[in-house]
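Below sits a lone chain in structure tokens, taken as the form predicted on its own.
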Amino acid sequence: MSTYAEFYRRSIDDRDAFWAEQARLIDWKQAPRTICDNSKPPFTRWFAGGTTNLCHNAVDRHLQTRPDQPALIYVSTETGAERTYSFRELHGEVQRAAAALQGLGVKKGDRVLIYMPMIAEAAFAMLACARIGAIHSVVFGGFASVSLASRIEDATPKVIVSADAGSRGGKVVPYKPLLDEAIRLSSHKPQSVLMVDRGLAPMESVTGRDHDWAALTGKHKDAQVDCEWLDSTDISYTIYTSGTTGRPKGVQRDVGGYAVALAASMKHIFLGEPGETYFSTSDIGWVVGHSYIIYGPLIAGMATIMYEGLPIRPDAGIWWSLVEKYKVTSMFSAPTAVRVLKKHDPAFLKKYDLSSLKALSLAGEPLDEPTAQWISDGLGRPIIDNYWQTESGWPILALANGVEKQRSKFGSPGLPMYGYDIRLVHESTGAELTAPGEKGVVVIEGPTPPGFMQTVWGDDQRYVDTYWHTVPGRTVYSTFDWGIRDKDGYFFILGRTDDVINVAGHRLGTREIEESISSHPNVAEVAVVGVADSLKGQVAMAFVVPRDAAGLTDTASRLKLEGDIMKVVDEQLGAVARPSRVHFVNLLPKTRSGKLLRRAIQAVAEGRDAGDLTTIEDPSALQQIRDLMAP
């Protein structure tokens, strides 16, 4: 293909031939019989009849050509640990972990929940699950017991893999008490718990249930565990994402389509070549960590850096020192991280040799133009914004510079990626919007491409009802994001259409936070909205109607209740979900039919005009919030 436009057009118009070519980027035990089976939309089946394995493609296939090349580079500025595993060494560690899981009764199709900090054993556990055909479900280590319990209940894991503690900013965060409490709260009880003891926090062991990672894997020092050849359409993993209702959704992903999508993205989008080094600063608890810390770089034959720590500890040059030391060629981070670095001496950006770095990719939340310009000027390297979701598994909008080099437009995540038939539609009528600058909902015309979610775990109907919407003449997948498109076809993302907020790249359902706050005995009603924040993109802000306001007559009493409510959220959902502020009001603004006016609350909290308020029941409710927000 001579241009990206031709490459993209072929992916839409000659879909099967296009993806058959991309499928040659991975190993198949048995070649696919059908490239795209869309006979039961929206449940698209990719590469049906083919058999493959994610762990084989990430590890085993590289043993012939690069066994002693670095594969996994583990760096922790929290504990001072740093170790490089070659593909040969990674292969051995993964086989020992796979044998340990098999020894605990884990078989193909069983679920293994992984609740771990950013340590090498977490990568071994994920790859071991992929190797034996178990379905892993990784839960972010920052989640507290109630959030973890809901995921245990939904995933019904046979085994949970965890660690004694994580560490952030030098502060130890014990995991085992949170895990034990989550298991107590959950109606599902795992048969076994496999614990990595880092020596950071004491652990109480449950006899008969809990096992020590080092002792168990040590029994399988010379383990030989063959890869389980899986149907392309088998389930590789589930990962939970917040939604518009309190119950998180288990995004279910396949094996073959995901492997092909990642292999293609490493080549076309992330400019990855075998023998190079990739550095994603994300966490394995998020989809970026799955796709671009573990699977994507390894499938591409690259070394991948797995980093535990902050971007400013020991100083704001730590990431760039790693780029120099390990000759990182492609890096992936989030706008919030760059905004944090922006507060520190820009000399750190010039201190290290970054000549190996081809580009810095940023995603997870909208990237504002000033931040993009600052990091671009500081690094002197291309900045590639990209937009995608847990549901998509890989970028929806980006720049495929591996196909044709194209210019970045700061503030825009770029163009539709190959395989994605992206449209803008009117919020109410569903009519397609084609004129530049028209604001609409970003939707995807089916079939969705390889690597996209298959369904919601255990609930096909929820997948259909949540994501697929009928517009004139067809049914489309809704991203729930507003967007506009300019005359060159570049998209700009303007924010969510639903009640999900994006805090430093972490998707949080406002309903989940509201349910947690409502459990406090002095909360009668609560509304949580996402409010624009210069550092984190958005923060959660809560407006609470107390059951008993008699004692809230002074600032000290209000601050005490605010602190108590925040503590409840910390304990139930984790600090990541803690509101930036909890404000107390006498009533919440609602329509005459009782619907909460969330967008009006959000607008006032951000200092914007609240818009059409003809349906509001009591205007004084919104005025209270205006008064609270007044400087």
Given for the second form:
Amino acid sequence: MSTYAEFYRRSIDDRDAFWAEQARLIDWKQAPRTICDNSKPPFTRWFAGGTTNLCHNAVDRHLQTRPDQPALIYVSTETGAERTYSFRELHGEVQRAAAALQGLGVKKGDRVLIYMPMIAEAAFAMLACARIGAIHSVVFGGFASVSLASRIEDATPKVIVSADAGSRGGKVVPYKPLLDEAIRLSSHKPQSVLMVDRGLAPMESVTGRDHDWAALTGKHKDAQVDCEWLDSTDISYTIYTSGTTGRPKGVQRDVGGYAVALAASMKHIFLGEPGETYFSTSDIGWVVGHSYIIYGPLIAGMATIMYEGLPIRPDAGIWWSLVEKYKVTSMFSAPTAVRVLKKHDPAFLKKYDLSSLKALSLAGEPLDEPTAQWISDGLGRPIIDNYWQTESGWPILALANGVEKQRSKFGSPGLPMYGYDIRLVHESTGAELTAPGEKGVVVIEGPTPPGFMQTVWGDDQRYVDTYWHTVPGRTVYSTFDWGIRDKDGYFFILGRTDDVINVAGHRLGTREIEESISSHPNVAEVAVVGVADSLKGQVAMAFVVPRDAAGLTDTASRLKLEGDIMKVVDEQLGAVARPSRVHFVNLLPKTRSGKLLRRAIQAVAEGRDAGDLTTIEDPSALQQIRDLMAP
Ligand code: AMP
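Can you now output the form predicted in complex with ligand AMP? The one shown was the form predicted on its own.
Now the full complex is given, and it begins with the chain already shown.
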């Protein structure tokens, strides 16, 4: 076995040979001709000439060796449902779903938007799309009609798959009215809507458009739908994510590069072996759900747990009881979830037999040291902080303990993963920073590795303009994260350089929230900033200049308007985007040229020094915010 340092160097210096080796971890119908085609930077085509299929690799190829082994373990503490599907059963379900989609006219390259709670049918729908070469676009079930509409508009799906309702903490959250409203708002209309009826909420059906999942898949009981062999560089899916501008971007991913990247990560980073069980507590609406609930574990021949419910219901031991029951070997969660558990009795961590568990990976937001220490002490298992983004599809910084056991350092997500040539550059000059402890922007030298986004769906120019920044002599991919590197090469991530905030691991654009708040008739101007929060990492805080402040003289009327504004955000974007507070001011701090001083607002809201204010138009604007924040 090589050391990780050697392994990493080979991935950069002998890139094609390295990735050709990794490519052998998956099945190809036709072997790739070119490993890395970087002839048109910054676009990279991985494994060109090869043909493969994600669903084949996740399901069919295990039918020979492990047909009766658990593949998908579905557990809902919301409805009490618990069911294990073997690879053979999963194969059947996916073929029925594929036949149903084909029956609705879905063909290779068509988009299918999936707006679903955490139910097994969502996994069947994703895998069915992959099987027939349709491009899935999963939208997080916590988003509401306006968020959903903008994604429908951009993805132009032929079919939308959804369900009557989700459930959270025992409370039914109807999806159908939000979906109907989103379709009404969107200029693109899907031909068909396929609805799973969980019997949780009544649904109004649109004749000719809406179809029932059970009825339609039931018509294809013995369906045999072969995998469509796709070019490695064909599109597997798009997933929307937030950036600086209000309009979400469709992160577009390929087929072969993604399959190889996931297979390699399961081996080198997540230590997953065929026959073992993986439990990621994420949601299929996020990239972690795509990579490490659905595709990664299944490609590795593991059983994967799909969990609908809270981490503390019926009690804070629920996840650990699942680890014991299903002998989970690798677990993946987010720091916020651990901070939620931390409020409960630590005895829950000791109540179950966790001897099967090799490691707990945490990602999505900064992992603070006390949280890492608490869970590490409680579980007595390695905690692997790992850093990545929707754009990357798999970890950028982590520890590849499958290659060589590495020392972890709390507060650091670790080292650059193989395939990633990571640098730190100066924010404005782009000059490379090499001295330990220097703070810079984390960037990636092209070509980006397999699994990385191909482009922004439908907008190559936006991909180039948004992510690829000129530094002396070349362009590099910007992660939009601040970072520092210590003398051992370990990175520390210090937050975003742009207007993206991270609330409980959910990535939100402050501009999207501002746009939503602006639609309230009594809002003249608004600034939304992310403010540090001990539980959620960050929360959104809004500062609003009302159009008419005359009626806002007493606390009750201010609270009423605050509540009304929160309701608008709930209805349009979803409760995940709801600001924790809406404060009213009569002007916002701006520069003399009219630019909002977001960083100054954020600093003051967090009780920090506002920094350089030489360009401020009217210092009293910031003083108002200071007064509001005073205890
Ligand atoms: P998302 O695309 O939703 O996965 O969000 C990606 C962003 O989350 C990154 O750009 C970081 O700002 C943040 N992030 C993800 N993982 C970590 C981590 N382990 N430590 C610090 N920040 C993280």
